[in-house]
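This document opens with one chain alone, in structure tokens, the form predicted on its own.
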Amino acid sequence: MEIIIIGGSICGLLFGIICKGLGHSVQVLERWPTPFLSPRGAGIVLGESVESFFALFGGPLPLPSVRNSHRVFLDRRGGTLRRIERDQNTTSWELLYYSLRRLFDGLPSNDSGATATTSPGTSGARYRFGCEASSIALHEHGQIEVGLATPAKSTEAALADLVVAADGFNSTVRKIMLPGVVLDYAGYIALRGTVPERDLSDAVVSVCVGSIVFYNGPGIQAVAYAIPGPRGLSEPGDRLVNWVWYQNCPAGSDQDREMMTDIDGTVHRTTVPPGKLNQAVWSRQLRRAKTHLPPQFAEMMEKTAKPFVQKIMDAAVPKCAFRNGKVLLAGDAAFGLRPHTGSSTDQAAFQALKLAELLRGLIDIDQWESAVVHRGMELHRIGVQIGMECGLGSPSGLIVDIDSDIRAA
């Protein structure tokens, strides 16, 4: 078959991979105008999905990451409040990016100068990077019109025999198909970071790498995990901490508006990138860090080079197979899920692998559709349920303020 992918992230990829090992030819739309997504500077919890999927399409080189036996949850003191036994392996966006390219299409380099818009891939395989798709629609020979606006400014259409929609968040698949479904903001953020191991004091060391460490408070929550450093390093003192703190921000709010506008002046509809935050906001929170987190989280947050913020959007669809079953939506263009969960890379594993059953003839597309919207739904209702025990996004309509009193745990 042809098939189509809008979006060329992990979610893109992983599909893209799939498609490309049953023996299809796969097309990979990626509006992003160069050859390689920016960074994102996150960490990813790898779950069974996503292990499932390296094992079966991962190739001879494994992921790097950094294995975690531990979940450990802190005081307000930064002590230990209970410890319980887990196994996960964590990761970097960036090194699970780059190893999907890998496996899609090579890696390859940006040699052909900036006016290209394909890689040169491997069989099967091609990458369009700067192409976005602005129209679906039903050809007469039943196949798919994809509409695509390319970085020229111009127009094209391109057919296919399956669509895969993995256009992120603000899908324009999802617009088309669903216009009742809109992108909720929960009415809390996530300020995120990575810091050296090496630059932290064994104190947060012997805290942070080798467990999950959570912190929950009122209207707050923090985690933190080590990932592989540069270039998969993965030995101590080469490892990156990555942390997080999710924290309410009223839509429209002062800090909202404060939160979200960089230090250009640019306001950010959803997410302020690295290095772009406001000097005066961040060190505002490194103000409220000391009061309001644990001391292992402070250091970390005041050891960090280049932290971002994200809004937590909500995003969740009823069907995800339309054009009688030829376009599909996945993802979070599917279902955008809370963070707390962990779940959104293993989300998208699930369901390209879900994928290759169907293809393969081992179920049906309602088969499909039923197992990815059950899964979706279950995995949105346990994110908002973990904002709503920590008091974030406020659904009864109390906002709690990060700075107000916070007596320690």
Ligand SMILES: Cc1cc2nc3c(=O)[nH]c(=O)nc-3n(C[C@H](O)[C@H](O)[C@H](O)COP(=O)(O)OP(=O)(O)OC[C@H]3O[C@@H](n4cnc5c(N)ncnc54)[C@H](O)[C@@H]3O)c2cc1C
The other form holds:
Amino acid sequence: MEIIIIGGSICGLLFGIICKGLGHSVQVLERWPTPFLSPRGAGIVLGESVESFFALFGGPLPLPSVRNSHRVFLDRRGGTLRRIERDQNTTSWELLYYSLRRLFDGLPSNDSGATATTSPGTSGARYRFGCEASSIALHEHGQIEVGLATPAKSTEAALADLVVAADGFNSTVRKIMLPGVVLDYAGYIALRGTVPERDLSDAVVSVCVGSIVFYNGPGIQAVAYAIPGPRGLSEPGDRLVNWVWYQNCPAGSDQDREMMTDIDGTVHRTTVPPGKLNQAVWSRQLRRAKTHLPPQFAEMMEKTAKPFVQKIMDAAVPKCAFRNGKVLLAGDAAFGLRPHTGSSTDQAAFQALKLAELLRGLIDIDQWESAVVHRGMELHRIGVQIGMECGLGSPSGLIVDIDSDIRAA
Ligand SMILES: Cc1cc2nc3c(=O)[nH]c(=O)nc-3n(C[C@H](O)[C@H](O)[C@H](O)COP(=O)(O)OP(=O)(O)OC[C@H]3O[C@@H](n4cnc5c(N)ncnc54)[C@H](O)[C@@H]3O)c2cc1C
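Next block, the form predicted in complex with the named molecule, ref. the form predicted on its own:
Let's see the whole complex now, leading with the same chain.
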């Protein structure tokens, strides 16, 4: 089959590698204008489906990761409240992305000096950057026609037997297929960052490396774990510690405007990228961390060079197969999950592995869709529930204000 994948991030690449591995001809269309995506995230918890994907389609090179043997819950003073044995591996968004690019089109490193708009590719796989899909239509011979704008600003129509839309939270294809589904802001943000392990005190390293560490307070959740350092280095000292602080930030509030306005005055809709956070906002967050978070988190924040902000968004679809199963919605385009579940990447791997079963004739399209929707809905429900249990966001508009005690004093 000729397969087009719209979106060349984690989900698009997972699908692309599987389709290529099963002998199909695949082109990935990615609107980002340079050959490699800019780094988007920090740590990724590796779930069962990602591990299965690498076992089946990952080739000989292992994905660099850090092994965590416990989950540790801290109290506000940094003492251990609870310790649960649980093995989970963690990696970074960048390492996963470059591993997948290597598997898909054989590009081993970031060469942003490249000028071609198509990577050299490996047999049956093309990664076309700077190509933005804008329309989807059924073509007369039963194929799907994807309208796209190319880097030369020309338009083009590409034909495919199967189209996978892995175009993220703001999915163009979802808007076309399901115009009634809206992307909702959950009412809180994740303030995040990474810090080199060697910069941290022994007291922090002993708690936060080798464990996934949680602090749950009123209107707060904070999570930290180690990930491999640049180029996958995972020796002690070389690793990074990834931290996240979820906190309420009501839509349209002064706090919302301040938080999302970067050092250059640009107002971002969902993400303030690393290094762009307003200095006054960051200084205030460092002060708040000392009052509201265990000291381990306050130290990690103090030593973070490039924090960033991500708004927590919800998206969930009632169906994700269209045009007789020739157009599929996948990844964040189908279910934008709250990061508490640590499952966004894993859900994409699950969907891609299910596609392998479909392409091998082991299941039909209804079974693929039912499995994907069922899992997406369940993970979405769990993410919303965790947020509510932590007093984060709320459908009723009742939001826990963690600074009210400071203001009242
Ligand atoms: C700022 C940020 C930080 C994150 N950090 C983490 C993290 O630390 N850990 C974690 O587990 N998850 C993280 N995530 C989520 C994780 O990246 C995604 O859940 C996972 O990558 C699967 O997403 P996706 O590939 O479906 O969508 P995305 O990663 O959003 O990719 C969609 C891709 O489609 C492209 N695209 C969009 N529209 C078009 C179009 N019309 N034509 C062509 N291309 C198009 C976009 O440029 C993008 O590259 C983060 C997400 C964001 C936004």
